[in-house]
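Taking the form predicted on its own, here's one chain by itself in structure tokens.
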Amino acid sequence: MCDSDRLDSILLAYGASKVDNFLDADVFILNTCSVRMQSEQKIFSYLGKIEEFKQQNSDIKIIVMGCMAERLGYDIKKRFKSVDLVVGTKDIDNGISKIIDLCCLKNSFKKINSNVKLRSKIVSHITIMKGCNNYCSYCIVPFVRGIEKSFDYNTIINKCSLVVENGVKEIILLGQNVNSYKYRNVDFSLLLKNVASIKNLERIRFLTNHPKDLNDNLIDVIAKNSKMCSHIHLPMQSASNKILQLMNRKYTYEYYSYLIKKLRFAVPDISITTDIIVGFPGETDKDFEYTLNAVKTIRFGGLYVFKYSPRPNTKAFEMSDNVSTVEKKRRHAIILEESNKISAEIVSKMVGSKHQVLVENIGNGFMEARTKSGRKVFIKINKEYCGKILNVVIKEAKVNSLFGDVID
């Protein structure tokens, strides 16, 4: 996502546009993930599409970039012959010269300056850091994006500074796993801290966290600073302690619990969401009970849940894949049947109060906002409010949306 927003500021910084249309593009930037087959498989079936379009427009040029062009590299293009470049996570640096070349851009519009004021946006998301140390034994993010690597912690409050100059009211401070921050002397909590004092700033989220990383001082800050909002998105993948030490979580779900129990008490309001992977190599019946007591137990305000996706370079992928298809279907919709019948009651007890939104852009004849625990809401009112601290009243509630009325 971070990836997709610094490239689209600069190409639109270097005079490109961006078209709705399919047949207006002059070029095709396909920002890949590698996390689960699907993802990649959902890459080919678009490349094809996008290979037949090419073959009556030539001039036009293909860019596959991201965690699949990192793992797979230049096979892409020997398999897609009408891919033009190839763009690894590692090189996104290097890539992104590349591809303002191969667009043609350099040519006809002189270099922005990096402190140039571009288009504002009410929510601008920012990198902190890049790869990850947990090797956990399903994933491949840390033989696509490497080891742990912290950023400068001045640059990240620079980057901060400008986007709220030009108008972002909130930021999302991103990480594969965000809450190891450390930089230096300047851990994630005193990022925080930072970040919040910044002039004009409404708002703060970050994700993704490790429970294994949520430590007494980051859940003070979420408590203690008006700022933050009231949501944490912690992954748990399973209630069974056999499936978390085969995944090689770092903690018991015990200890999950216990760090549930922590944030509600400091943070009574919280909204916690989370990832869950059914299907994973021994994952038995009752190691899948013992899941889905926890999603009835916990209430999350929110889940994804995945199938698991055997991927090349992990452990789990010399592990036997002994869950069928057919029970990976049903486990996962058992899961998230679940998960909307939970939030379906959280939402309909909402009915009737009162929340601050920030209004972030224009839907379908309403103006999207959010409350500080991550929902979105629906009002209608001119687009001039944009941007604005909003005090709404809930009229009604839908799984994933709420309509409101403002109130003074």
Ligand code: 5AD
Contents of the next structure:
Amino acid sequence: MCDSDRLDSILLAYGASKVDNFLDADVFILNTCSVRMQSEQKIFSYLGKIEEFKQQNSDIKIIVMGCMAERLGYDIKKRFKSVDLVVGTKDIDNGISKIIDLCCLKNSFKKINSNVKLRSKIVSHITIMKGCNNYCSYCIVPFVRGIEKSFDYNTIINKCSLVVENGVKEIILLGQNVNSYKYRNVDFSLLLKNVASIKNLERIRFLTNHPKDLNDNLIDVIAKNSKMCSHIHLPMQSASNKILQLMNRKYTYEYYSYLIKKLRFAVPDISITTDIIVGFPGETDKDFEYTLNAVKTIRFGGLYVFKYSPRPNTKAFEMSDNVSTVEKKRRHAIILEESNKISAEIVSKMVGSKHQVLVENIGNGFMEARTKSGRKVFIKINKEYCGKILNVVIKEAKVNSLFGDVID
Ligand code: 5AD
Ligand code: SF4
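Could I see the form predicted together with ligand 5AD next, after the form predicted on its own?
After this comes the whole thing, all chains and molecules, with the earlier chain placed first.
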């Protein structure tokens, strides 16, 4: 997401603009993900469609970037001859603007301004670290994103200050494992405290965390600093200790639930969201039942559930993928159904409650705002609300949307 944002700013500064309609594009840029095979298959299918389009419109340019470009490299060009450029994640680190300068786009846009113009927006994503050393046995990220590297503390603070000067009210700090951030003597909690001291910044969120790196200092900052949002994404993956060990997650379910208790004790209204994988090699009915029971007991604020997908180079790739596709689908549907039921119960209980929301956007017929816990609230259109923190009372709750009235 953040690479897309960086690319967006650079291309806008070059005079390019986004199009709503596929047929109006001069350049197609596919920012890809390799985490699951399905994401790669989707890209192949898009590429097939764009390639057909290029047969009638030979001037268009096709660029593939991101993890899949890193993993497959020029094999993508071998399969789809009309692809003009493949830019891997490691190339991106060498500077997107340099690549754009060098590549086929050189003459495609009139260069207006070589300084990246910051678009005025309310929420900004800032990457604070990249890569991962955890080597969860199913995960391709360490192979396509490389080893963990925390970015220079001063550069991060300067970037945050700059976006806030440009009108941003909420910063989302990003990294594969933000809570293992360490730059010289600055750890993640200290970084958060210092980002929070930026004047005119209203809110801070961060994504994503590894349970093994969630320490008391971090919980303390979330609890005590009023700019910190009451939300944490804490991937659980499974609640079976046998599967957690096979996944190389480095914690047990008991430890995970101990963290949940600590978080809820320190921040009573915290929303905890998670990721779950079903159908990991060796996952029996019993192992799955542990995970389902954990979902029922913990009552996550939301969750993403994935069917295990074997990825080349990973440890799990060598294990037998012995849960059938049908069974993976069944387990996936059960977790999803349970999670939707819990979400519906959580949001229906919110009707009548008051919340502080940050208005992020003008949407379709409504203003889009967000509670500190990360829930979207739709309120009536008023352009002046954009970027403001307002008090609202929740009037109506639907599965994933809340509707509120402004009360001041
Ligand atoms: N198969 C299925 N899900 C995966 N994830 C990562 N790798 C795989 C895989 N091989 C999921 C994990 C992770 C999220 C981003 O994607 O749940 O937290
Ligand atoms: Fe992948 Fe996250 Fe595990 Fe790193 S911590 S290997 S990114 S699942």
